[in-house]
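This document starts with one chain, in the form predicted alone, laid out as structure tokens.
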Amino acid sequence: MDKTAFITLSNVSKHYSIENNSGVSNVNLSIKKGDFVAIVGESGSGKSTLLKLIFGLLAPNTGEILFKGAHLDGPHEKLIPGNDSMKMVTQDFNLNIYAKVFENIASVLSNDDVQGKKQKTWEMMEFLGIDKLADKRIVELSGGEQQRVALARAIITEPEVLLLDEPFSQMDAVLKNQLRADLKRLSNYLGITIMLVSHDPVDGLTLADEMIILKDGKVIESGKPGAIYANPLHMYTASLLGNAFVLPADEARNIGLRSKKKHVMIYPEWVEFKNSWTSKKYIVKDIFFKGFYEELLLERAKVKIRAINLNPGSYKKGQGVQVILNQFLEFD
């Protein structure tokens, strides 16, 4: 076990009932100082399992968890579980709803020193765009505002580990995207160890240093983001990550790809539109307008693909166009 590490995860599992196979197993993680790590699963991969370990709501059935080279302790040996140095922000929020905004926040902090209390509280309202919301009460908060106001309540005491779980889930496309600026910023600001639970992969490939990939409670592959993405090793993380399509390697070859293993797997980018001699004809089956760009799905020898197309509205169904696919990864 490496004991250098900043947490670190041997051989952990955790189950619910030997029936019940939900949770996790045998996870082997390691995790620096100030690094945003992202858990990327689909619903019941045991993601937020997972989070509650590290947190120390959980204890592991087998295996330990270390926090700077040290046992982290479970909730059966302390009597408030949970590690002191970390703060966890769950989908509940847990704040009080009919407290203001202000007093929600400035209620963590310590008494000794009002005035210090007071102005603290003010700069991470502003910090996170809350400060308007001050005297407003939770109960007339929007879901996302109530998320705010549960991550400045964590972060105020400076802790130096943040745990997020699914912090996205309650909010629109345009909020979603302001918060995920705003834990960058936190990120880089505060220098903080951030670790965050998603069922979306686009939380994981534009936030993360690290991204760990969980399917059926087990880590299947970790790294950073773009070298995962460019070169998944399962084609679950490839599905997951990028849209991709799968094919079984006798279809693929109905449209030029040999492979010698079971499954070829392209993403939509790597398919180009390019009229010349290595070129094959499709036609369109469909097109998705996605605003700046269209999704146009393919089909050619009755095996369908799909394409991104950069100039919306250059093509119609029905249409034959010449594609050359640049690229593509094997799998079994």
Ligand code: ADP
Given for the second form:
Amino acid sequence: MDKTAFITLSNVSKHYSIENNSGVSNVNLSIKKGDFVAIVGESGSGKSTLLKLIFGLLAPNTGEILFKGAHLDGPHEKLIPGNDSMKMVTQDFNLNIYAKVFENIASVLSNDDVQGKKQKTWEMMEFLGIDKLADKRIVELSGGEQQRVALARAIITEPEVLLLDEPFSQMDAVLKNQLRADLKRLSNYLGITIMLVSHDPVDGLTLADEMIILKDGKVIESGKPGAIYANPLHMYTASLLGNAFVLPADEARNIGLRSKKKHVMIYPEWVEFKNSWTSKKYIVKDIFFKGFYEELLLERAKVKIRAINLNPGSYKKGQGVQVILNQFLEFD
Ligand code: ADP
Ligand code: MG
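Taking the form predicted alone as the starting point, write out the structure of the form predicted together with the named molecule.
Up next: the whole complex, starting with the chain shown before.
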């Protein structure tokens, strides 16, 4: 099979009503088998709609979706909507809340091999670090734990495609990092194609082979996370992915950045503290402690910029610092 045509969307539009264009419009995508794809966009940009279309829960108004080269059936073409080779995990986990964790996971496997079913369920619970919760009922679990049970239920059937709609939304930072690592492992070792929707760009940046940026229902750019981050085509993307700050071109000129476009954008990590003949003096206006680093608000010629300081405590408010701006982006 052609690896480049695992899931293909051609001119796919799904509008919920005729009056407004809510949903997604003219989406063209080609997803490779085994890829980890992250869909990033602000709330309401059409992320969930896109996943539902690929899963077959929604039918496109126009355009076509192909899965392994064949037409993907929409909800009206199937008795039970959804694709058998795919699993989708959404924010409502669809768990049996009065049943135990073990039963919730085991129940998706067939009874043909009772011993194998048991073993597989334990392996899956261990894989996701929920084996200690086996005998707890879902109602007794935290949101993050429930999310992992839902994920276990989806993965245990070995789907070819795993569609995840905000799987980390209920998790604290530690759990989130663990689950990120688990998902990466899944995609690397089991070769599952994963499509992840997240409002946290870090998920996309750290996990994805391919990142898709959605805005108002349209794919505005896509590509490798590193490339999109370093060289976004849109201001929207830069502010979504990074902590970039925007300066109007005339303000930027006051600190020596010349652009023919209307806006200049800089990621704080591009601001370097350095004494050299090209560096300029800024005043530290404010300091925001972030744990292992600080964010500094700096000012020069009434223009405020933000910088990252990896040695917290090394600067004081009101002090002068020498700074070079290594790089900047330009947008209209
Ligand atoms: P996201 O997941 O990125 O937050 P959605 O795909 O849920 O975005 O929604 C995209 C747009 O479509 C939004 O404007 C939303 O209000 C609208 N929408 C989503 N679901 C429905 C629905 N069932 N009926 C009408 N409009 C909807
Ligand atoms: Mg959504």
